[in-house]
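Only one chain is given next, in structure tokens, and it is the form predicted on its own.
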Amino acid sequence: MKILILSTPVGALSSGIGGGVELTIYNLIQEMQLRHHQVTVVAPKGSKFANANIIEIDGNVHIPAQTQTRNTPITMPENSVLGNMWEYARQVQSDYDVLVNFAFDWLPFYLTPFFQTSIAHFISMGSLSDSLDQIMAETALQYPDNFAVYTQAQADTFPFPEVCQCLSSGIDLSLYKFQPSAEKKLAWLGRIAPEKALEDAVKASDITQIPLLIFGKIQDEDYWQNIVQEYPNAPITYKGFLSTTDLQQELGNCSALLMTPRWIEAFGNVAIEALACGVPVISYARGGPAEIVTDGKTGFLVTPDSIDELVTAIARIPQIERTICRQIAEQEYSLQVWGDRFEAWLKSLIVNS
């Protein structure tokens, strides 16, 4: 297959502002040319990623979704980048045989009726506005096919679930070295945003007095001081936004990562970064994360926002085989699993279109 890839258009690719969405991309890009299809991959100016064909677009980024109200009107940017890279995939469309769309924006779904080359609609996250959910509601209905999710909790947040897809997700397990032992210290890692929740990991930290490492980009520099000032004794390192090859070192150490969304989270690569190094993952029972999480066999799922069950977990956390984590990584979230899945979701595509 030739396959073109449009980015988020929050910001470029590499530079953390995507989150989980950039090692979604970059893992499809790695497996799909593993499988002999040609990749080509549309992203804002700046973007890099090893071994993949990216072709730059300049333009002003675009704010992202889960910073606005569900009632925000859809506005686009003066010489909006998303609108920059899709007028690039409309005059090269039918260079290619299936377009993969990954902005969590208006614009790809209002404008699929208009291209001839199928459009591969997959959604990074769980619904925030009413104006997306109206537009990708009324593209579902005409091209049922062409929409994916990571799990069934986040298509459960859409006016239009059953049409959904779920592909969950994979890494490349060989970058994630199992640790069977770790020090008495925990992991959070993650966009530093508030529906992250980081201040509930920092609580449960402070109230056990076990060292918290977080990683990950900073988005909100307010909300992050703010922690900081809040929990001026808690036990937290901030390690910074890290690659897979320092991350894996990193929290292959630690005992246990928590998850501590206050959002329906879509999927949550993070978690199974942590279990393909062993590490189990305390999560509240919250999308993504709850069909991710055995409970008591790869970690423990909690009431959602409760920080006594947060600290009640942690106790427990030698009660889990860190080889099972690993295990269950190798068994339902490697690349080979996932790319089977999303590999012949293209090529259904491109049979029926």
Second form
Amino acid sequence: MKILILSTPVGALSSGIGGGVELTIYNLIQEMQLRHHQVTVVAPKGSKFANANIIEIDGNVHIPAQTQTRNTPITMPENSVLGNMWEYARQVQSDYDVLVNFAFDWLPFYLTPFFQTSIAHFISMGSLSDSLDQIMAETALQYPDNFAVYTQAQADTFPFPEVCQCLSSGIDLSLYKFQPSAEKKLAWLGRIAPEKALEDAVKASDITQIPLLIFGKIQDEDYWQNIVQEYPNAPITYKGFLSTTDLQQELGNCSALLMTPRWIEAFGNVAIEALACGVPVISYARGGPAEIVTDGKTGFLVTPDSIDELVTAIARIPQIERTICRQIAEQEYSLQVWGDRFEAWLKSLIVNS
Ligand code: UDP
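Switch over from the form predicted on its own to the form predicted together with uridine-5'-diphosphate (UDP), please.
Expanding to the full complex; the earlier chain stays at the top.
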């Protein structure tokens, strides 16, 4: 297949602003190239991926949907990078068998009937906007095979869950070293932004006085500063936004990953990265992580927003066998298994077009 991937317009690839979708795009390129498909990526200027042929597009980035309210009108910045990316796609579409959209934005859904080449829409977040839901639902009616998501919990947030194919996620397990033992410290990992509720993990660290290492892009500086000021005695260390190689090394040395999302997390790539290192995951029982973590086996699922239950679960970490965490990652989240599902979905769209 000749595949054209259209990235998210919220920031350059490798900046961390795109969150888990950046890793998902990286992995898709890797896996499809291994299968001898020809892959090209269209992404905002400044995007860098070692494995990819990237067409960098100029223009202004878009505001991430999760920073808006449900009824915020759809807006386009002047000289929109998304508009420019899709104009490029329009011009070259006949050179490709399928286009893969990773933007959680109104425009690519609206454009779908105007393109001759099939557009596969990979939805990277749960429902956040009424206008976006509406255009997605209209597009899904006409193109029911063209929608895929990470998890069922994510699909269920939309008015069209029945058409969503759940593809889950996968990672290159060879990049994540299994670490059989760990130090007494916890990890928190992801974009530092209100929907991720880092403050809950910091509270748990404050109560238990177990060090918490924080990794990820600071997307909302005020939010981060408030946390630092509010919990001066919490033993937290901000480690920055690390490459996968450095991240897995540090993460593998932690006794558990805390996931405290306030929103319905579509998946949580960080959960499977932790499991791959042998690190148990303690998460709120909502959204994607609730489908990934098996309570008592690969970590603990606690009542959402309950700090008390987080603290109780932290005390139970020694009950989890780190080898089982790695085993589950190998069985369920290999790049190959995920690649089979993704490839089959893309092929089905070409056959049907
Ligand atoms: N991440 C990273 N380096 C860091 C911290 C995070 O590369 O120091 C990546 C991590 O590998 C994951 C992403 O950031 O792919 C966070 O994705 P997740 O799916 O957990 O959440 P999202 O940001 O998409 O809501």
